[in-house]
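Given next, in structure tokens, is a single chain: the form predicted on its own.
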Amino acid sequence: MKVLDEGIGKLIQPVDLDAFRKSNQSKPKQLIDKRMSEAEAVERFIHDGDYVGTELYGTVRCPMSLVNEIVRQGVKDLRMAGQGVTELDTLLAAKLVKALDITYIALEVYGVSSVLRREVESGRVETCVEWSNGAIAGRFKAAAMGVPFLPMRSMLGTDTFKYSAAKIVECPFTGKPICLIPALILDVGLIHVHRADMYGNAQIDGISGFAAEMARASKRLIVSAEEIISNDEIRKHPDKTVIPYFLVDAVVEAPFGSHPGEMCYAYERDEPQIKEWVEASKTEDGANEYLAKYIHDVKDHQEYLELIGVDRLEQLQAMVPGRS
């Protein structure tokens, strides 16, 4: 194919499909109990310099109990797929991110992320490559399919394309320009779900985002779940099992694991808590004080929930329409 144009962005994560295939083949296929704590999962499966991805956008189903543990353990020089809000803001504030394939990191109705601006302008984030939301999800899909790239129209004619690592080629079938996006293979994927069994079969209620694609694009996959249920219960609704067990390396039981984000049909997002972060994160000192209070000064996710308080968590559950 004739290359017509290409973005000036760096390809942060090399496309090595053969190595990815070998990694997948080496995973055990037996039904193994994969339950462990956040601390064990992060220590075993996330290393300095890894390329890590989180799934879904905004504050929806964000894997906060896992991200908080990454901050606690100080896993550094991470390369990230920038799609979320709270979780990526937290990692950036902890100065653990070195490079970003970024689509969107802002605080929605509260405006642009002060943390992102500080980290990029300071040079601590050394590389920032732009993609559309559709393009980054498409990159996961390419990796899941085992192909080095996928064609799509997203980003054509935009500066997002200019600052990406995509290419525009002449389509061999139509002769028209088409954008090619490279596969994105994660060293580690982090996905928070509604329920899972101890083997890793994971189910999601409501919007499934790009969990299926990202799970299949990850060399190592950590799933946190609002609850761990029996395999018999999982089998009653096989259509809800978005992530099969053989993709998963660790299963973490994390009730309110998305807090201060929300879980469809389970609990609403904690607006006062998010506002507290928005105000605190406007300065580096404020962000550090917030991280100390809610992450470093608590031992684990359970102590974090105790700090937030049972009353507030129950209020968030009560805000869900139709929940008894």
Contents of the next structure:
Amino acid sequence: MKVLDEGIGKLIQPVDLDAFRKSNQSKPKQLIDKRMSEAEAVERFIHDGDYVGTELYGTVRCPMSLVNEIVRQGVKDLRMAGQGVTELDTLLAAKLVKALDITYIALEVYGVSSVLRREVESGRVETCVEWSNGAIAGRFKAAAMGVPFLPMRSMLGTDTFKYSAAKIVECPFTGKPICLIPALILDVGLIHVHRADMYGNAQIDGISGFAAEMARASKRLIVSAEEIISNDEIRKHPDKTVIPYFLVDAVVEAPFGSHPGEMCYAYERDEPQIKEWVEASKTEDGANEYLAKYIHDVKDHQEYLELIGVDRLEQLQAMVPGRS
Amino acid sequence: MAENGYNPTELLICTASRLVPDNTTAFIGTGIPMLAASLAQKMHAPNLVAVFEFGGVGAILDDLPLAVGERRTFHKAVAATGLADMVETAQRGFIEYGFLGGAQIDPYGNLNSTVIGDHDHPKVRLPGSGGGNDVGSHCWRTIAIMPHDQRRFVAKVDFITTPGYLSGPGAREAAGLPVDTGPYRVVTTLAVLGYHPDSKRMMLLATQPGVTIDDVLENTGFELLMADEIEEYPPPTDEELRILREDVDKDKLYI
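Would you generate the structure of this protein in the form predicted together with the partner chain, following the form predicted on its own above?
The next block holds the full complex; its first chain is the one shown before.
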């Protein structure tokens, strides 16, 4: 295939499919109780310099209890696939991110992320490689398929391509230019779900975002769940399983694990809390004070929830249509 | 415009809403596109199929979503799928309209939402493409919604995040983008703009109520082509404003 153009962005995670296969081969296939705390899961499976991915997006179904624990333990020099609001903003504010495959980091209705601006404009985030949302999803899909790249008709003709690590080739079938996006194999994936069993079989309600692809693109996978259910329950509705257990390394029970974001049908997002972050994060001092109060000064997710308060959490549940 | 009873955000929403016909598909992003789609569903386009990039297909927009991944994006929807499926659906040619925004737009409708200044040492780091590049690559017709001033309407954008007509006629096809796709309209507080069918350069089609052609030119940082007849775009109707205020955004989240 004739390469017509190459993005100048760095490929910040190598595409090593055979190492990925070996890693998958070595995962236990027996049914093991993988339940553990956030602290244990982060300590065992996330290391300085790792390439980490999070799902879903915005304020929705984000693995916040795991992200907060990463901040608490100060796991640093992370490379991350960046499409996020609360979770990426938090890790950036804690200065734990060194390189980004970025598609979108901002605060949606609240606009540009002050934290992203500070971290990138100061050069503390050393590398930003650009992608579209579809390209990042496609990169996970390629990894999930176990192939080195996928062709895609996004990014062609733009600076998004120029500053990516994609390539444009002459398609051997049509003769037309096509963009090839490299598989993105994560060292660690973090996914928050509605429910899982102790082995890691996981179910998601509502839209599935890119959970299916990202779970299958992760060498190590930490699943946090609102609720732990029995294996019998899983087997009653196998069509609901988005992530089968053998992909999973750790299962963390995390009620309100997406707070201050939401989980569809379970609880709504906590608008005052999100606004508090939007305001606090406008300055470095403000962001640090927020991280101190809500992460460093509480021992774990349970204490965080106590700080937020039962009344407020129950209100967020009651706001779900049909639950009040 | 306040003396006419509506504010600039309401004007943008009403203008954009009229551009999407019933029984079509539209890729909807956060903010004004959500309000425009909801208003369209409640006015002339009850079967406007709203598509949200993280998996919501065909939601009934009774309540306004605050984010592109939240439950209102698949409220009473026909399907709740995922990100790859949505982008692939657009890539297969199923999505007629796509809404876009950005910090800068050029005469060919190329959009910047990535950086102001140099990429590696930016003056301002903006959010990045998100789904913008995918929408601008695959949807048949894209509608950009922008505030209108010289800082945003520039001869050359600092960074092409999302493709418009790139460098002009034939450039999209030469780059490998799907044929017959591209920018369709730009909706601003001053005007409704389109693109010349041959040169693919931005062209003034209509001014917003009370705005002169000179107002538009003064706020545009490049030479605009002129349609043969430049109309005054009809202002928001009482019915549009009533539905927008009392129903679409009854909780006053955006307007």
